[in-house]
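Only one chain is shown below, in structure tokens, and it's the form predicted alone.
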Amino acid sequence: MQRNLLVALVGLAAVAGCWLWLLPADNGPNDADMDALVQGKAKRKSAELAASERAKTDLALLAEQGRGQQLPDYLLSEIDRVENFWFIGKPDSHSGVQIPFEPGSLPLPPPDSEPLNPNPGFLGADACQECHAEKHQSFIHTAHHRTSRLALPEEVSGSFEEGHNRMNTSVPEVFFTMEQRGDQLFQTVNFFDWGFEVPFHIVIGSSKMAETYLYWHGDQLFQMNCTHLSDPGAWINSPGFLDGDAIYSRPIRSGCLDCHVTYVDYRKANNHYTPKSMILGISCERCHGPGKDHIDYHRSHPGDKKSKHIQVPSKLSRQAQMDVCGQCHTANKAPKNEQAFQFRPGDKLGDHYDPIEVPENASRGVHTTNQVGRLALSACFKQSEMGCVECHNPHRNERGQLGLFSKRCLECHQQEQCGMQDELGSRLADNCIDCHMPVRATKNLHLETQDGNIFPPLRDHYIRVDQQATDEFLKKTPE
């Protein structure tokens, strides 16, 4: 993200708070010195604790009132009305503050507003449940529902237990705290002496690899600055976010929640929609096709057990069922004209979604995998009749089943034809995936941390021999 700089910064600056030991060239320091180091190092980390206090405290009893922290007289603000938002910086440093609410204000609520445009029957997946509760109950659990939800405190995987509910930066004035009162929960900001925080609304991202969160400003949605790893268990900034800002201001625009959730209102550009018309996580309907006509038909004609107004996706071609998955799980597009929740099974992508140019070098995106294209590249799918559905099964959560998933390879392969049989004999059969679908990390994908940056691994779906994923399995399986 470009910065927006308010001043010139200073060319060859000092280091501040750096102390020079000025001692006798063959004697170090001694022991009352080290003892005083110790010392101003220990209370200095206790001022820091108290100011951090101090500033939980301020920043609770002001939202109260219903104001923020008003900035100090050393830090600059403007605001950048192309963008909307206001940028806060600091002369002497590069770091930067963006945020869509004035300085000293807080988020509004979102309004209680009426859609402008009608819902076109997406009831969400409890709807199902009546006459589906087996698969109701299974799918529930799958990452398609759970790709988004409301930031409850028992649905954020984050920790908010003191030690484990910050996020530093590379700058120490700028970190993070994650805070719960009561059953709310906010991203506390520390920007040198300034602070203000921003309430957790929504979670996107079913935890697999992590999950990043919304809020709501009006009727606009917007990304928050700290993202959650699963994997350590850590909270990072979100995908392309610059390490020692903090920045609040991304907008979540239409194709993001065409993923992310099965339906909402989109009132205008870029992010504007009606919050209460949301309809989180990816439902049945996405798949099927939406079911209020569906529903209203069988409830009112009971004996009719042929389905009616409702698409079976297993009865489409191959390609419009490859479509129905592709509306999510293709890289680099678009929905036409920013109108998302168009398509339905059995119609082609590309009537719904414009292709979109991404620079073969470009490093921060927030998306990076591909799995019908590469999958589409995989002998397997090539000389067969596969699609996504013959390996998943999009109403139960099987994430991780490696076993289960190569007994699905091995409904079409023989075992005894693959390469390793006679040095992995019967255990063979237990991992196809990583040998042939293995998991890596990509260049185009990296978060940035205090320490540097994280390149998180994902499962590639090109199906192939690949002799180095062969040797990393082979060296982490035992005999």
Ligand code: HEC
The other form holds:
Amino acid sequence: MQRNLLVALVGLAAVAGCWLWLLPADNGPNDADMDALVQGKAKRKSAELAASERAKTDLALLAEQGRGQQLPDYLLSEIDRVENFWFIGKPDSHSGVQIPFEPGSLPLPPPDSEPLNPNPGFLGADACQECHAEKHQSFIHTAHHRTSRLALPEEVSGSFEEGHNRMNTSVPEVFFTMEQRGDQLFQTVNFFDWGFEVPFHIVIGSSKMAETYLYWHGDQLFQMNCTHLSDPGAWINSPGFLDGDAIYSRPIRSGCLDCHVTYVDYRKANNHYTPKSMILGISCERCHGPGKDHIDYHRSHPGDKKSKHIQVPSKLSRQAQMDVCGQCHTANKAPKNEQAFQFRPGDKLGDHYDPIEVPENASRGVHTTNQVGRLALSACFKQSEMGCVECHNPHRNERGQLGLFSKRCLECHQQEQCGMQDELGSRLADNCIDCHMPVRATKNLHLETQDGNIFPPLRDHYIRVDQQATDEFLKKTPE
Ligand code: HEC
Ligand code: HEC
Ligand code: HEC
Ligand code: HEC
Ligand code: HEC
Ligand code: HEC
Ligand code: HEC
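Let's see the other form, the form predicted together with the ligand, since the form predicted alone is already up.
Shown next: the complete complex, the earlier chain at its head.
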């Protein structure tokens, strides 16, 4: 809700042409100061200070190079002390900037602080390689493993080449340029005659549909304004961001990371984390449970071939299996008290997540993909013991292999059962999917661009007879 609010605020304020009302005065100490005072965490505070010293040095360097510019007089800025972000606008323009760092400065580098909470035993997929080499070898190519990673130049799909590295907006003086300097990537914002830049730190998305990017400002994570859409390859606004604004203040809450990383130490609301505790990618352990005890045991008992301290979802009830996948494939739920990473295979979803009430087709679902809920509507699901692994092998990348998926339908069905058998004959067997599980754009997920809205298509898991999909299939598939 928070993040939509932030975006809505900019939009609203811009439309109203008056945005100063946003900014309540509160000159009390900020959260970080309070923490340091109350908990006496002098050590942490000094690490933070050291970090800000580093940032100042970077800034001095930048100033020398002509970047990190001071705000010109004709732009107005205010701080919102509740949210701790700066709002920058131009009185006669609809465009606005929101950043969590002072205008003219840069984001603080991530601190080297120690985790506040013990890691419950998550190690990441590479820890399994030594004894499960084959599974590991195929797993690293899956969307799960690739869904989050460091933003090294070779890991970012979008182009940094001149001519392809710019995102324009409907306001000619507001645009974004993607720049590479050495191994570091930046989004550079041009806002009238002023500008600033933000480094890419983390990529979210295996890039089937899109990649979005996060950056650290101290121990806080924020989403960047520009996202990369895979088809057609283009830089566009992140979902929910408005054309003409430059937003770098959307906090990445624990629910987002719960679905897109294996584990991170959560320090406090809304978005404070311990950077070095983060395990990127969704590892084996989110389906099998934390691996530390399992590995310690088998290392010290190399002769024991019977597994200990690890879960296999297929040995659980169907509902419990659905809940394992449902951690991330059920939309409209949030970790209780922002406490993510608490679910373990065998647990009930309701013990760790609260439902979020949203009207149907609201724009607030998590990209709205709700495979668990949609599948459950299907006759296949209701009249069999089917779970997700009837069709999906979690250890391999099988994306796009519709023939292979169709074979899995035929584990339970005969081709002859399909009413289209006479018309299509042997051509039927290759692709049950596009007629019975069509790909559809959903109103719930849209991206705003200079040229209008984009609705990325998603596969519907409500398996059914769909006349429209059948007509489309027959049109695009030659005799
Ligand atoms: C030091 C060796 C070792 C490491 C490292 C290791 N395992 Fe295992 N694992 C075993 C052994 C031994 C078995 C039992 C034999 C078998 O099923 O292969 C096993 C079995 C399993 C099983 C099947 C359990 C069953 O009851 O069928 C799963 C699931 C599993 N491991 C997951 C993992 C995961 C996830 C990791 C990484 C976090 C991991 N293992 C790391 C040794 C290891
Ligand atoms: C910790 C969160 C999490 C869990 C648990 C999880 N998934 Fe996913 N899954 C994701 C995310 C996030 C993506 C999208 C990754 C991307 O493309 O960046 C995804 C993608 C997928 C895809 C698409 C693969 C592709 O190539 O596009 C399938 C299929 C899938 N998951 C099935 C499952 C099944 C089956 C389970 C349970 C056995 C499961 N997932 C458990 C988070 C999760
Ligand atoms: C409830 C779990 C959940 C939450 C919360 C969530 N996601 Fe996702 N995300 C998914 C799943 C599942 C997919 C795969 C969608 C699909 O293919 O059906 C996905 C897909 C994506 C993709 C596209 C990946 C690709 O390969 O095309 C991006 C980018 C993304 N999410 C970013 C985010 C960001 C940023 C946040 C937080 C602000 C977030 N997600 C919150 C589960 C989640
Ligand atoms: C998205 C969830 C998910 C992820 C991620 C995942 N697994 Fe599994 N794993 C399963 C499920 C579900 C089964 C049961 C499969 C079945 O019955 O078809 C399974 C079965 C297994 C088994 C025992 C049965 C077999 O096929 O040999 C082992 C061992 C295993 N996984 C290891 C791993 C390792 C190692 C990784 C990471 C490299 C991993 N898994 C990642 C869900 C997952
Ligand atoms: C685990 C077994 C199983 C699998 C796998 C399976 N189904 Fe089904 N399916 C059923 C059962 C049981 C029914 C209900 C009885 C019937 O109509 O045969 C059903 C019903 C259907 C129906 C009728 C739906 C309705 O509303 O009347 C369609 C269409 C269908 N399946 C298509 C598929 C397709 C396409 C796949 C693969 C993507 C698939 N099924 C995979 C078991 C399965
Ligand atoms: C009856 C077969 C079947 C079952 C059961 C099934 N899926 Fe799928 N799923 C598919 C097919 C087919 C695709 C499309 C694969 C592709 O295009 O690569 C797909 C795609 C996906 C995707 C990618 C979505 C996208 O828009 O591209 C995700 C995520 C996913 N499945 C998750 C799940 C989860 C979670 C479950 C269990 C709740 C599940 N699936 C159960 C057949 C199935
Ligand atoms: C060109 C689109 C198309 C393809 C491809 C297709 N189907 Fe169908 N299927 C349909 C339509 C349309 C119906 C309803 C026909 C009718 O009622 O006369 C149907 C009916 C069915 C039914 C029976 C539904 C009921 O009412 O009981 C099943 C089961 C089924 N299909 C399974 C499959 C399987 C399995 C495949 C792949 C081997 C497949 N279909 C491929 C369009 C398709």
